[in-house]
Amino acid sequence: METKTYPDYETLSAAVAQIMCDNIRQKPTAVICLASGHTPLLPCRLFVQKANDEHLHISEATFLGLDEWVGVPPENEGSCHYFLYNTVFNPLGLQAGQIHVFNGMAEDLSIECETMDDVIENNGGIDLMIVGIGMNGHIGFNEPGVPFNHLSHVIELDKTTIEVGQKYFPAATTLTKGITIGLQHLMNANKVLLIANGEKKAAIIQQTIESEVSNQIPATIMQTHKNGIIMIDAAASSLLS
């Protein structure tokens, strides 16, 4: 693992977008897993802009959604589905076969997990993961205490996730469970970028980088990734020793 610090969120976002474009340019059949949320928003927008401006050959790439709120319909603007389709998939003009996201409304969520695992395996694994970090150290919905060897799975949401998650929704929303790609997939991925910005993330970034590896802070698993990069702005790095 390495840590890279950028002067501000805009510079950080541009660097992430460049890595995404470079990955597809080097491997047109790349499998890219994307998180939704406030931090990935500008990197995703800049990636789409660069891909379109540079006429990046993107028709063979596969895009995965990292996670989803269980019980939240895709048309809800707080859903991960809504974020990814409106920010990345539709602006890029991707075909349906290039996109694989969880359906949080599915009757059988175990089938959703199996399908995602099969997509990842059948495409030779994930080439690039772009993930954020929660205030409790989660990655996706891999909450504190989650086994590191899980593949895709359903999980009870941590209290912090439920509380913080309300910011994505226009009205109070009942959140109890999440469905997510597991940390074993993260460890198997060729490259992982964990991105964070702002002073509010400084404490959990410090714990992620400087604490012992523990599933009580799931993001500490990044310390053991052979090609993991923690990319943060100056504000998020402010407590690092």
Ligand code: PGA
The other form holds:
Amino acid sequence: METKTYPDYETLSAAVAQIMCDNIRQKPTAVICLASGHTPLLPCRLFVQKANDEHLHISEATFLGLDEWVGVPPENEGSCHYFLYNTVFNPLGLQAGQIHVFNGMAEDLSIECETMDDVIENNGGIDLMIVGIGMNGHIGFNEPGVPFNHLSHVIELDKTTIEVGQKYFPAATTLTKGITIGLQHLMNANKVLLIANGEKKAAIIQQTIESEVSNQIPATIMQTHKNGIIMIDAAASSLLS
Ligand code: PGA
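Now that you have shown the form predicted on its own, what about the form predicted in complex with 2-phosphoglycolic acid?
Full complex below, order starting with the chain above.
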């Protein structure tokens, strides 16, 4: 694992967008897994801008959504579906067959998980994964205590995730479970970028990089990834020793 620090969120975001474009240029059939949330917003916008400006050949790439709130419909502004379609998929003009996201409203969530696992396997694995980090060290909805060897799964949300998660929703929303790509997929991915910015992430970033690997802080798994990069701004790096 490597840690890269950037002066601010803008330069960090530009670096992420550059890696995304380079990845697709080198491998037009790349499988890219994207997180939603506040951190990926500018990286995703800059990626779309760059991809469109540079006429990046994007029609053979596959895009996966990292996770979804169970019971939240896609048209809800706080859903991961809403974020990814509005920020990335629609502005890029992707075809439906290039996009695979979880349906948090599905009657049988186990089929959602199996379908995602099959998509990943049938496309030869994930080439690039862009993930954020929760205040509790979660990645996607891999909450504290999650086994590291899970593929896609449904999980009870941690108290912190339920509280912090309200920030995405226009009105108070009942959140109980999440559906997520698991950490075994992250370990199998060719490259993973874990991105964080701002002072509020400094403590969890310090723990992620400097404490022992433990599923109590799921993001510590990054320490064991062969090609994992923690990309942070100066504020998020401020507690590193
Ligand atoms: P954020 O979310 O980017 O909105 O801070 C991070 C996360 O919970 O994964």
